[in-house]
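What follows is a single chain, given as structure tokens, in the form predicted on its own.
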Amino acid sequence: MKKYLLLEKREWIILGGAALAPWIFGFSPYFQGLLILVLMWVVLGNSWNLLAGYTGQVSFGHAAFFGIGAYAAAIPYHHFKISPWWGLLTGGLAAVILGYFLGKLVFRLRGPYFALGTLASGEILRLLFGEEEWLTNGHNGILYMTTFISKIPYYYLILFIAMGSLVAVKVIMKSKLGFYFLSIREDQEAAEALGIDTTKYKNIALAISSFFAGLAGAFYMIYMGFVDPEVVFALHNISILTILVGIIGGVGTIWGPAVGALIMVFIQELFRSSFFGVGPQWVSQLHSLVFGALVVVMILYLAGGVVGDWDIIRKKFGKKRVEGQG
């Protein structure tokens, strides 16, 4: 019976708490907005984690899938006044198509060359969408009047998408497909020797990963009501932060992206608002430095991330507490 529940009891409690959070805690629109961003990064983190954490194909170009998903919702509205909400159907599909052609090129490469190939794809699309004004309105971007004033509908929409991405990753990694992904990550030559078509399964991993990243991009357009190439194809603000979410939370773990997204958004907002208006204004420029320092600390002391090395964290702090009581 348990295998049909998809998630464990503890995980259902967490998701139930997330569903009730806006009502139980009475969050203001400001904090509702932060939670929406956290959940959006959960989707992006899950998509990257499946490809890099479980399949071993480290991508530096997830902004390409995110951006193409956003523009799949924005371009039909700009030219034909078709509601961006259709992007929830077309955004993921457009990203999968992009991932298919990208996979044909970059999966001939391995190691750092694959990472560089994905990085180049995002930068090429950023430049292309910025110059082709006839199609994308260039650097002026595309503006859309959002449907709802309240943030609650957007919160539950992205919660549903985030939950779907989490369940999808968990189900996949418990299936034969997940076994193939892990075998490619651990030793691609050995996997090929066992008769596994590694190119095929890397493309499948990329398709699933790009689908959820494109879906997150389409949601971004619907929620924010504005896209431009410098935002949705940004190397630093999308691709690199997506990687940070995985590294901080725990690469190759189910709940790592969720924890990483929560930590990343909290730190980013803490510095962006200069410690919620208490500190000096120049503090808002330090979040990139803090992220970099945090990654160095994680690599040196918690290479498995918060979730991956949770037992180490618990034992260390538990020992300190016992010594303090003694």
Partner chain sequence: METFVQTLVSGILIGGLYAIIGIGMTLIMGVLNIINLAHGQILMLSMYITWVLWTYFGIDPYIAIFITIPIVFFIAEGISKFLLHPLMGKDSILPENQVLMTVGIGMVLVELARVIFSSDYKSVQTSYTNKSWYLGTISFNTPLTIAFIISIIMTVGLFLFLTKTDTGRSVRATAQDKSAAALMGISTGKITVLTYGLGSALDAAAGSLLLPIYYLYPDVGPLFTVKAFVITILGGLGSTVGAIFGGLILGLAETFGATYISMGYRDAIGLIIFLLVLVFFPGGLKRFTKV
The other form holds:
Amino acid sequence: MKKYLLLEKREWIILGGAALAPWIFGFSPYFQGLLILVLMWVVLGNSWNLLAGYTGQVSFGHAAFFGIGAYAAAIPYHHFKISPWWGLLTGGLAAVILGYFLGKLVFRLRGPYFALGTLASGEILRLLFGEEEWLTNGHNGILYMTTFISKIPYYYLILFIAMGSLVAVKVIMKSKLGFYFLSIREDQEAAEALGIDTTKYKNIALAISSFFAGLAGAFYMIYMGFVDPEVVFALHNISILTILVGIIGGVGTIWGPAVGALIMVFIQELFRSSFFGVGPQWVSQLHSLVFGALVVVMILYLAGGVVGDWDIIRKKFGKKRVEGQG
Amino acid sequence: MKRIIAISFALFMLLNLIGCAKDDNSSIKIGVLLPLTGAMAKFGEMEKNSFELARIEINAAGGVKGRDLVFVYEDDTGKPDVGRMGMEKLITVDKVPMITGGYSSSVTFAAAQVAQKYRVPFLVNTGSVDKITEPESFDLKISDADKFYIYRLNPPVSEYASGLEGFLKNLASVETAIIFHENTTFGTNGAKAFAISCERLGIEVFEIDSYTEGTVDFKPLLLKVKEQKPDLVYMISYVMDAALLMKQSKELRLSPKLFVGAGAGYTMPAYRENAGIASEKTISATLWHQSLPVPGATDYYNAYIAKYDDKSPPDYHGVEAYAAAYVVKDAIERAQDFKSASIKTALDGTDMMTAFGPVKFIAYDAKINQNKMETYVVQWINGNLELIWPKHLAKVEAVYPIDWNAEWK
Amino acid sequence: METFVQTLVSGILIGGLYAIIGIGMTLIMGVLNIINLAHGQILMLSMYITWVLWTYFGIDPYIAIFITIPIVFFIAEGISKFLLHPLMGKDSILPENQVLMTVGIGMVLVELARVIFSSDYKSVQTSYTNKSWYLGTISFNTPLTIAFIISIIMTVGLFLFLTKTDTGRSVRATAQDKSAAALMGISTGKITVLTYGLGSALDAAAGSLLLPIYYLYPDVGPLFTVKAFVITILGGLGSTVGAIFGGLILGLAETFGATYISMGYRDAIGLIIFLLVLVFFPGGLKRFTKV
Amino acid sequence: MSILKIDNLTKRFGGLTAVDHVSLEVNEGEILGLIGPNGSGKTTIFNLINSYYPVSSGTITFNGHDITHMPTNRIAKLGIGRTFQVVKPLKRLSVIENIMVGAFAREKTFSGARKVATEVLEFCHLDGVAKMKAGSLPIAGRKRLEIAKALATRPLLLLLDETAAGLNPTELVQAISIIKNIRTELGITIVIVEHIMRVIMTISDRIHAIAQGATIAEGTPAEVSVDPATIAAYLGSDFKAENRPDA
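I've shown you the form predicted on its own. Could you give me the structure of the form predicted in complex with the partner chain?
Expanding to the full complex; the earlier chain stays at the top.
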């Protein structure tokens, strides 16, 4: 396929569609809100995917970076009334700095221990930010009157960030860096023997990954106008959901997190709102149940995710059609 | 591929259709934000029941301006971010001209900002952190009453203990105190407010200590009572933590002169149920009691028990919701039309009596659109929550001093 | 002094309860080599079973142990056989697939509980829920004491099972070296399925013991999942004796930390110890106990 | 001139001494065969050279650099490539991508690495399976891929660990020719560990024999094969297993 400025034709079409999406949806702020959420999860998913899906370091504590990014935008506002918009510069940076120190600790660990180490790091930060009231305003959280009523500016901002994360991953995976990440995922010992400083490259992967997670966090603060440690450092609602977005879409694929984010947000909302108010009320109780069940089924039958196992899905879909005709 | 495009296109069209709310002339829809699932669902359920009770009564009596009153409930699950999204949905999808509800402080505060941004009146009936009705937290000035869309029926947390202050003033023997609070917005601010009350009363506060909701073992906290022997233990907790705190106090045989709760968990029937005998003779601040000489208070209490469950009678949370429904009705009836701006103007002029007490939104200190009211003190006596303060309203004499050894036998 | 002793007692008692939750996890982590993120949810499940037995059938929680253990054992066997075991040989990009599966299972369990029982808090009020006994001025919570004793008994039982029976020895062999165990003719597949059931059954016992002390709601689990893996790492993977000490250390560290540092940091203390042990003393207490 | 110099190398695992004061020198351009019965410490020596295990005592010098305590990746960068007895293909990457990972050690760009990889592919007769996932290669292909990955890093010295084991006679001939070509065409020095005596005796210039971690003999293949210590080591308990013609 011919290359048009880093992306393929098909990918440009998708991006074009995304750029028009807020209008296609009848300009409803509610659906625009959902789309913004999807895109935020795309950024988080991409961030996690680079570290876990491509470099094999499965982080269970991505909320740490998301949260630090959000607070990097919120704390200067809380103390000095500095606009949270500066968080777009400081959020990613703060997360990279945190990643640098965290990396020193957790990269001593491998496999399930790495997972546990990252999980614990995220939890410690959540408790810390809840407790250190002088700095973070504790559980009161930090509130900020958001700048725009319209969702359009936020939509294009996060679309830009999401696109940036996608292109970044794509470019990286076509370079030396990407090859090194993959080799670390596949076999660390073999990678070392080929002259790859695995610690250094794991830290690079973490830095890029935490940068985007921090950026997503700063965006969250700007858009939602509210942070509190239980929300932005949440183990289940951020760290684990990020992983599930990756799993559903496809670990170690460029478009996996994007597809996963779309599926996750829309399935949850479809059920939460009882099929947008059409279905009976009790359906809304099922929103997390359906998503949990989807995760179980996906891991069992389509471990590669929707994108990774697209060939299998298409084959099944195709077969059905043949039967239908016969 | 074509099929997928076709299906998604059809789905988009469907979404668009649903997205456009139908204009219906036979009813008026009002949004209600409550925690219907999650840790605070117990309170949410009591408030929802009370809203429904009021709605049925109002519609039976002819509705509002000839229309049926309809409440659209949105579940905030006790989380601020979900609450904000719920608010947005109520405003942009359900297109309600006004919203009420708002249970936990943090959710209510975060959600209020959405209402303010969209200029939709939000009548808070439970969320109690002070800053909710302080225009400064919304980048407004005290003189911006015409731009401020947040109203609050219940007193702010700093005044929860005002009744208690009067009660304690009479007990000269209380000189020292320890304050325990859950580390939430409600807990932290309540603790600060009570420390100020203590200062006014000349009570020395030994220590203010926080804990995380859902703690299994409170003994490290309670041992401080054993060690420092304060006269009074003040606790700000939701139901289950409240019950465990008292159960473990009993276990450690703590014997301060008073155990005092800050409302919230300590007036709930579930507290009595779980703490059992350990709840006996504990005192709590409250905003309401069914025996108050307020028109409709007892009627509401009885109607609630008759309709729902006689085992879990409502406390002040329920009546706050019930009263909010009537304030909503009153405002809409006086408003020129069903638009948000008109309803806001009508709310400014609210001056009415409810089962919760008189309601009038005034400006004082740093607050605007705040209903100012008295608060009360209750005590669990022989398994019943009895009003003990102010004295001229109380039908039951407060039990004091308390012999914990005898009570906890 | 009294504060110190009372803190010590509280720490040990709560540690005993943590230990029994941790033992199940250490077995599962040792043999299956996965972090069971559904551990707390299994605990929640057994608490609901215990609650139903008490509320609708009047069965005492301590008797209910004998019912919850087999029920949870079979449910866990099913989970292990049909959901976790099939992933074992499967090639996937992330070796953590089984861990993620437990996340999914946990979510489904929580949401099922929410649909069936709603989000309301549940608790049991037995004759002994509010009881405690005293040694001088030091108080001992009765249900916690019972939980402590039962967890010691169960650990001894488990220890005997692991060292004296053939199946137990196979479990230990599999934990030490899966491929070597397979070479020695042990059906490691069967053993892993069995171990998940066994670990969950211990978890179930913990659930029945916890209910009279605490209360119950669908999201009760994660708090204890975190405690369980802290204990597992403290005690050393797959070490039952280590888990007992790990539980006690965690209980004591939390309680002393809460008494003498800050109650607000209670949960953080355990996690910080955990991270330090994980990074600087891999292997935990197993280095000293060897079992 | 010696390219690799090992001096009094010792490795202890707890109470067990796996490598016991071994000293050896590898001259530039030669093929040195390292032989010894199972468990005699051959692979351990490789693992010590490229720092998989920390050295207990002794020194390793490569091309003038003391590499005794250098991290593995820096040793590889200096020019020591190695293969693994238990092959370590990057399973989910294609064959050419595997080789490119190695090539990136000296090449910065994608196209540069690809060019190097294509050359190495041909050299190792892997061009037919370039697009195949490394995980689905048959054993002979995997063994050649091990060599190819290491070659792509442009090493000065190549450590080959049992690259001929498990191959059928035709594959064996091909493997031997590749190893010979590495020296003749690319001028790379080789140290080879091999069980199959026929292979090692035909391609090595010199043989270094060890048993139980210690050197027992050194010299040309002809000299070592008649050395009484070597024969004793092989005639010991390991004789049958080790010296079968097809082993």
